[in-house]
Every structure is written in structure tokens, then in C-alpha cells.
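The chain that follows stands alone, in the form predicted on its own, written as C-alpha cells.
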Amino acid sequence: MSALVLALPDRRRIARLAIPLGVVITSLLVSLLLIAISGRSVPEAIEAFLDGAFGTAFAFGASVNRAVALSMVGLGFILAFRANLTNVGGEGQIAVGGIAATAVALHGHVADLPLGLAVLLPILAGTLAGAAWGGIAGLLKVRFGTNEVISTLLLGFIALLMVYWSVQSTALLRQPQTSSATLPESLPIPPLTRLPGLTPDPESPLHVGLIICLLAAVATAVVLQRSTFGLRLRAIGLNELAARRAGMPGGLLLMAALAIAGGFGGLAGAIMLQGEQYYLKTGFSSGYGFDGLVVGLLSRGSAIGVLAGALFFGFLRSGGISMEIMAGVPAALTLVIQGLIVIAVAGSVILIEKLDKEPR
């Protein structure tokens, strides 16, 4: 009898699987009900969602590419969060990363460089720009005690205005104006500076950014779980005063955490620019910074959780766009559905955390 009891699955283990699955299914059913109430065909909406998310090679590749950008922001978030820092400036870090990558690709004379440098140097520029942008928030926190939530958020707005300025001024990155109809955007980056495709299928937009993302996730997991730097970040996050008294350079660690988080955001911007969009325009970041923040929040500090959440939101984004175009689902309703699913998943995380705190 005792052996049978030991063989039974732990209640907590079952709950960890059942709660997220249950709330997601419930939120999806409520979403279908909202679509029906709006007067749209539910079967058509479901078909449009599935087609837009992974119905074709193009749709699947576009969804995964979206997940790559979200993963980068999420990885930066969990790394900073280990030091008890909340980086909400992913949108701005993506923006400055895109600006830097565009500038180097167009005006850095890199298109003819060998050994893949034409691709790598704009990526490096975007990463460094994002790191500098995150580092500013770190410096403000260490030097003046500025809350990083406020500084990263406000720096994000400044970065978005910098994108607008860059594509509106011909002295910066705007393409030459040949007529009044010339759009306020940069010239397309040279083909040799674009990320290579990952599959031989010409219809698939999937690119090597996926490999970069997986390597970044492995590196983040190793740093957080197996490195002295990760241990120090955790110590600072748990008790900054005690960590400083133990001889840890608290200010330097805080600045480094926010700079690395910003670097991930800048890398996401460079990958978005060089992987699919190929030219800079206002709004090119498309809210990825805020969605990536949600991915990081829901991952519970796990790199694998970030990848899983990013895939979920990547397919959700692609399917939502397809529902708007193919099934006529209003854009506002699509956003409501996405928000409903986010709230449901976040609620499941809270329930699991409460369950873990209960005595056995």
C-alpha cells in the first residue's frame, strides 16, 4: 500500500500542469464567445488564426521570427530581474538597436567585408547601442538612486522619438526625397548585410536569428545557474546591503545587469531589422518590447520558460493579425483576446506560486 502511495503523482506536480492548461483553455473559450458576440464567424476566425500562425511555411517562419525578438527581450528581463531590477525599456532598446544596425549597414562601408562581417558588425552595433541605453538607466540608479522602472520606461520614449527623428531627417537616415510621396523611412539595407535564411525554402522567412536566440538562451541559463556572476546577481537581488558588506561591487553589478539586459534588447532590434524588415521606419519595434516584458514576467526566471512563452506569443501575434485580415475580427477585439490570455496565464503563475508555498 505504501508503495502505491509513493507511486502516485504528487498533487503539486499535477497542479502545475493542470492549472496553466485549464486557464488557457478557458480563456480561449471565452475568446471564441467574444468573437461570436461580435457577429463574426467563429469557424472562420479559428481557420484564419491557424493559417496565420503556422498554416504555411511563410506563416510558421514569421511566427518563429517574432518569437525570436520576444525571446531576446525576455532573456534580458530575467537576467536583470535576478538582481531585483525591472527592465521595462525593451521597446526603446529595440529602437536604438535598430537605429545603430541601420546606420552601420547603410553607412558603415561593411557590405563588402568578408567572413560574414557584413552581417555581424551591424548586429554588434545594435547590441552595443542597446547595452549603452540600458547602461544609462544603470548609471542613473547607482549614481542618483533613480528607480529603473521609471528611467528605462522614459528612455524608451526618447528612443522611439529618436527613430522618428532619424527617418524624418535626410541628414540622418531618411532616404533621399525624390518627390512629395517619398516615405519617411531609411533606404533598404544592402542584401549582404541581411541575416541568411535558415531553410532552403524561398517562401520561408525563417533566418539564423533563431540560432542566435537559442545560443543566447543557453548562455543566459548558464550564467544565471552556473556562474559566479549569476550568483552575485542573486546575492545583490536578495540583499544588496549584505552583498556589499561581503565585498561585492554592488553598483557595478547593477549597471552590468541593466546594460546586458539592454544589449539583449538592442540585439532584438538588429535581428528584426536585418532579418525581415530591412529598412528603418517609425514604429518598426511594433510593441515587441512590451510583449517581451510580459514573456519575461511569466517565465518565472527560466530561460526555457522565456523560449516557451515567446513561441506562444509569437504564434498568438501572427494568428491575431490573420484573424483581422481574413476573418474580419476587429483589431480592438484581437487585442482584448490577447490581453485576456495574458491575464489568464499570469493568474495561473500566481496560483502555482501560492500552491508551492503551502505546507506539504
Given for the second form:
Amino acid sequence: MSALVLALPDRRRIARLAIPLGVVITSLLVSLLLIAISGRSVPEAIEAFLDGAFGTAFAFGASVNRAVALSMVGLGFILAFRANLTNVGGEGQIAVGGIAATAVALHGHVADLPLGLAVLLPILAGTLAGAAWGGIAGLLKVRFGTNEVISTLLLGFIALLMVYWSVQSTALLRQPQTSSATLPESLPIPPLTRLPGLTPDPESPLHVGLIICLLAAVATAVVLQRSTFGLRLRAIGLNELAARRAGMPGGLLLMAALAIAGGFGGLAGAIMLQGEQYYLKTGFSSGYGFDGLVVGLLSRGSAIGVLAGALFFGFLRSGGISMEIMAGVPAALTLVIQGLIVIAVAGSVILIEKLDKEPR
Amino acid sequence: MEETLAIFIASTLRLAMPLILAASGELVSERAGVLNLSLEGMMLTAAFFGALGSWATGNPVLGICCAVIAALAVATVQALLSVHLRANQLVVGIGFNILALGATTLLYRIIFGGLSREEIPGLPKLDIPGLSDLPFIGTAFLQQSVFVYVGLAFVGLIWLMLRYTAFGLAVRAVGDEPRSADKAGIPVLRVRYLAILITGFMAGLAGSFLSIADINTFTENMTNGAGYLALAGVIFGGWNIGRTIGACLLFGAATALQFQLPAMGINVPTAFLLMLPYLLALLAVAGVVGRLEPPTALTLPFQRGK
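Next up, the form predicted in complex with its partner chain, please; the one we just looked at was the form predicted on its own.
Next comes the full complex, and the chain you just saw is listed first.
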């Protein structure tokens, strides 16, 4: 009898999957209802959505690239969250990563460097810039006890305005002004500093960022599950005082956690720049940081969860854009859907927690 | 010169007003331990429904009522999720901001269509015969939209409430020591709920100020970060209402300077002026400008016996 019970899959595990899934499906149904109410054809909208998300090699690649950037931010988020640190600054970390990668990629002879350095140096610069940006929040936390939610949020806005500044001023990254119509953008980065494509298909924008992302996901999972560092992060997250008493370098760990989270954001920024956008402009990070935070939080600390969530949001955004172009459904509706999903999933977390507490 | 200064003061006040309204409401929530990233979304929702109400009824006061009701609706759901269901306040806030941007853009296009810039009935400007025409004081302080003076009265009420009422005391207790407050018999969840509703009410005023008193039209994403700026104002104000208002005035002045400085031939990068509020707030929380402590339980959900 007891063997039979053991053989049954754990109810909690099912619930953990079923609840978010149910919420997502419900929100999608609500969205279809909204489309119908707004007087558009539902089948046409669905077709346009699927076409834009998966339909062509271009659509599929664009969705996956989007997911790559979201995953990077999400992975950084869960790593810091393990130490009970909430990194709200993904948006800004992407922004500084983008600025640094642009600056390096456009610098003199970087494009001529051999051995892949032309691609790697800007990526490295972006990552380091993001890490520094996250590290500032860490330093403030350790040195002055500043709440990281507040500092990363403020640092985020500062970084967004730094992008604005650097593309407004020709002394910084703005392209030379040849006429009054010159846009406030940087020059496009040289082709040799761009991320190589992943498939021989010239239609597909899919780039090697995907591989970097998968490696990062594995690394994050291993660090969190199997390493001393991961264990220490967890310890300091559960009880900072006890962890310090046990001899752990508390301040250093907290700073490292936020710097790594920031580094992931910066890496995402560099990948977005070198993989797809190729030049810096205002609004470069366009909400990826906040979406990444949501992905990280909803994944409940699992790297696979981050990848799944990022893919979902990546396809949702791409499909939404296509719905606007092909079926006349305003892209704003995708924002509505996404907002509803975020709110609903966040609200459903308590159901999972309740199940966790039930006696077995 | 004097005239320029008077105009500068007047535009500072006008630009700071939505921030002051939103920040003083948000202050109540934060003192009770709830951070509403959704402030931006509440304001945007209010700006839209304020414009819609005023346009549909032709009466700006009814428009403001619509705005307040809409913002209160957002606040109610925010409270339900983050207080009762203990959902993560930041995620709920981000969700609402995405939702508000999407929903207002969508409704705006459906109702007003495309890119109409339809004028919306607004509130009159103050005109006290004799006083409003005074050379300096009149231009600087007494020619604002009447909304400014009504709004300031509400801010005064919040100040009185936080400082002198039992509810104000309960708010602070719940934000700093929810467990002790609970033991002392204060209904922690109810106090937080009410605090968020007050934030919603004020965000409703702030949002409708933008669309009804300031510009008299709605544009997509018209708050454009004003909610976040108000959050920075609360932080830079060290969770103290007087200083928060001061911070918002300073932010308003920085925005006003953007337009004033080029006119005076002084060249300061706009980006720097835009960045200044966030930079100041960061320096403030970092302890450079005196020691600031956020409420101890900020962003932490409360659950009895845990």
C-alpha cells in the first residue's frame, strides 16, 4: 500500500507546474476574448501570432534571441535572489553593458583584432560594465546598508539616461553629425565585431548568443546546486548573522552576488547590441530588464524555469508584434496580456506555498 | 530678471505638482511597508480615465472623479495581491505598469482613434482680482490651475494624518515593526490595505493633474516615468513628508531648468538634468546626505506567526 503511494507522482510537483500553467492558459483565453471584443477575427489573430512567433526562420530566430536576453537577466536575478537580494536593476545593467560594448566595438582597431577578440572584447566590456553597475549596489549594501531594491532601481534610471546622454553628444558615442537629420544614435558597430550567426540560413537572425546563454544556464544551475559558493549564498540569504558567525565573508558574498547578477545583465546588453541591434540608441534596453526580472522571479530559483519563462515571453512579444502587422490587433494588446499574466502568476504563488505547507 | 525668476518658480510648481501628489500618497504606503512600483501605472491609468471622463462629460471635476476611481481600482487589486495574497510587490507593480501602458494605449486608440490631440475640458486658472496680478508673487504663486491649490490641501491632510492621528501612528508601526504592531492589536493587513488605497487616491489626483490641469489632453505613455520620479522623491525625502515635498520641488525645478537654461544661453546637457533626481536620491540612500533609513519592513509581506 505504502509502496503504491510512493509510486504516485508528488501532488506538490504537479501543482507547481499546473498552477502557473493554468494561470497562463486562463490569461491567454482572456486575451482571445479581448481580441474578439475589439472586433477582430480571432482565428486570424491566432494565425498571425503563431506565424510571427514561430512561422518563419526569421520570426523564430527573433523570438529566441529575445528569450536569450531575458534568460541572461533572469539567471542573474535568481543567483542574487539565492542570497535574498532582489536585483531590480536589470534594465540599467543591460544599458551600461550596451554602452560599454558599443564604445569598445567602435574603438579604433578593435574590429581588426584576430582570434575572435573583435567579438569577445566588446562582450567582455559589456559584462564588466554590468558587473560594476551591480557591484555599486553591492558596495552600497555592504558599506552603508542601502536596500538593494532601491539602489538598483535608481541605478537603473541613471543608466538609461546615460544611454540617452551618450547618443546625444558627439563627444561621446553619437555618430558624426553630417546634417540636421542625423539621428541621435551611435554609428553601427563594424561587422567583424558582431556575433556570428548560428545557422547557415541567412534569413535567420539566430546568433551564438543562444550558446552563451545555454552555457550560462548550466553554469548557474551548477553553481546554485553543487558549489560551495551556491551553498554560501543560500546560507547568507537564509540568515546573514548566522552565516557570518560561521565564518563566511558576508559582505564579499553579497557584493559578489550583485556583481554577478549585474554582469549577466551587462552580458545581455552586449549580446543584444552585437547580435541584433548593432547600434546604440535611446530606449535600447526597451523593457528587457524588467521582463527578465519577472522571468527570474516566476522561475522560483530554477535555471530551467528561467529558460522556459524567457522563451514564453520571447514568443509572446514577437507574436504580438506580428498580430499588429498582420491581423490589425494593436501591439498594446500584447502588453495587456503580458501584464495580466505577470500579475496573475505573481498572485498565484501563494497557492503553491500553501501546498508546500500541507502535511504529507 | 525678476519676471524670469517668477516664471521659473511658477513652472517649477506646476511641474512638481504631480510628483508631490503621487509621492505624498506613495509615502503613506511605504511607511506602512508596501512599495508600489505600480505608482507609474496608477498615474497613467488615472491620466487616461481623467481625460476620458472630462471629455465625455465636459466637466473636469467629474473627470478627476473618474481618474481617482480608476486609480483606486488599480490600488485595490495591488493591495489584494501584495497584502492578502503576499505576492511579490515588485512583480505585481511591474505587471501593473505593463498592463496600464497596454490598456491605456489600446483604449485611447479605440476611443479617440489614431493620433487625435483632442482638447479636453480643463480646470480654470486661479484668478483673484488684485492678488493674481501682483508683479512677482502673483506670477509665481497665484496664477496656477486651481487643481494645484486643491492638491496641496490634500497633501496637507496627509501630513496631518501621518503626524497627528492614531491611523498615522499605526501606519508607521506596521511599516517598521509589523510583528510588534500585530501583538499590540493593530490590524496590520487592514492598515496596509488602507495605506495603499490612499496611495491610489493620490495617484489618481496626480495622473488627472497631468491630463486635465497641465496639458489638457492625453497622449500615449504620457506619465513617461513620472511615477518612478515620485518614488525617487520619497527616497530622497528620506520617507519624511516635508522633505519628500522638498525633493519633488527640486525635481520640478530641475525639469523647469531644462527649458529655462537654454533660453538664458546656458548650456547644460539635458541628460544631466534628467539624471539629477535619481543621482541625488541614490546619494541620499547611500548616506552621503545624512543618514536615511527606509521603513524596516519595506517590501516584506506580513504573515502572522512567521
